[in-house]
Amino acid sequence: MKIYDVANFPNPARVRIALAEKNATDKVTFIPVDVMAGEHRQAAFLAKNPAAGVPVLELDDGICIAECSAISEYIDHAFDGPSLTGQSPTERAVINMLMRRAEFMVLDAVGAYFHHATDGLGPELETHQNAAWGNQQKQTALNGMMYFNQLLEDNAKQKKHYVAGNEFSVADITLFAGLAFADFAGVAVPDNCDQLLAWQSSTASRPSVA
């Protein structure tokens, strides 16, 4: 199988961490997409993902799977190792819920700020900016960080060390990618988010992340 991506971009990083957690990085071939040259907007790539985003997983039979949540789901079920998406119906639902919150409350909000209120990827690619929207989303991201700080604080009281409970999951991967993106975009985690910062430091030390 192949994965079309850009190394170190936030969403590709989510997939690479998931693969590393399942010890399956060597089971795929990574194909770089030259986003800065607009390759993701050309017909050949749009045939794989009409949304023009990376990453895209292409299976050996030619089926293409886009969207990190779908790719991570496939990876979690295709390879042996600890579950990243949950096993019981409750675990799966809670992990999916918190992964989505990490997406729209942090990662996607930081992305909107980066692409709309900063130079982003440059004038050739950032052609429809709305600075007011971007700055509003920056505040959304900061609010999201405070939400997750409180969540992690509450979890710690119950001796739960991860975003969705007792096990590392795609919710942790997504939040970590969102915070890494925030750091790159110059959106600092609020100083009073001690629990979130401690969790970020601990997560950064995992072999799959490091």
Ligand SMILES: N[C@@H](CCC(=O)N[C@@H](CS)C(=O)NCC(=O)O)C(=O)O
Second form
Amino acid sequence: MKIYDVANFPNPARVRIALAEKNATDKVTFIPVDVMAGEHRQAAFLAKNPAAGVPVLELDDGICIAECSAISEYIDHAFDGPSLTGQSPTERAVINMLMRRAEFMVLDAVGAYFHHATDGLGPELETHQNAAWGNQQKQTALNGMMYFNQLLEDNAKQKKHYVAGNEFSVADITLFAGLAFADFAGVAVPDNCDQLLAWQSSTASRPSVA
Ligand SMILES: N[C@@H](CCC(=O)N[C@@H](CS)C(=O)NCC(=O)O)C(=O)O
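Let me have the form predicted in complex with the named molecule next, following on from the form predicted on its own.
Okay, now the whole complex, with that chain kicking things off.
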């Protein structure tokens, strides 16, 4: 199978971390996409993902799977190793809910700030900027960080050390990618978010992330 992506971009990182958690990185061929040159907006790539985003997983039979949530789901079930998406109906629902919150409250909000209120990927690619929307989304991201700080504090009181409870999951991976993107985009974690910063530092030391 192939993954079309750009190393070190936040969404591709989610999939690469999931693969590393499953010890399956070497089962995939990575095909670099020249996003900075707009390759992801050309017809050949749009045929794989009409949303013009990386990563895309292409299976050996040609089926293309976009969206990190869907790719992570595939990886979790295609390879052995600890579950990243949960097992019981409750675990699966809670992990999915918190992954979605990590997306729209942090990662995607930072993305909107980066693409709309900063130079983003440069004038050739950032053709429809709306700075007011971008700045509003920066505040959404800061609120999201405070939400996850409180959630991690509440979890820690119950001796649970991950976003969705006792096990590392795609919710942790997504939040970590969101904070990495925030760091890159110059959105600092609010000062009073000690629990979030401690969680970020312990997540950074996982072999799959390091
Ligand atoms: N919701 C998508 C987001 C994909 C996405 O936006 N990827 C970024 C890289 S981190 C991208 O391709 N950006 C290209 C652009 O902004 O033109 C997912 O989960 O995969």
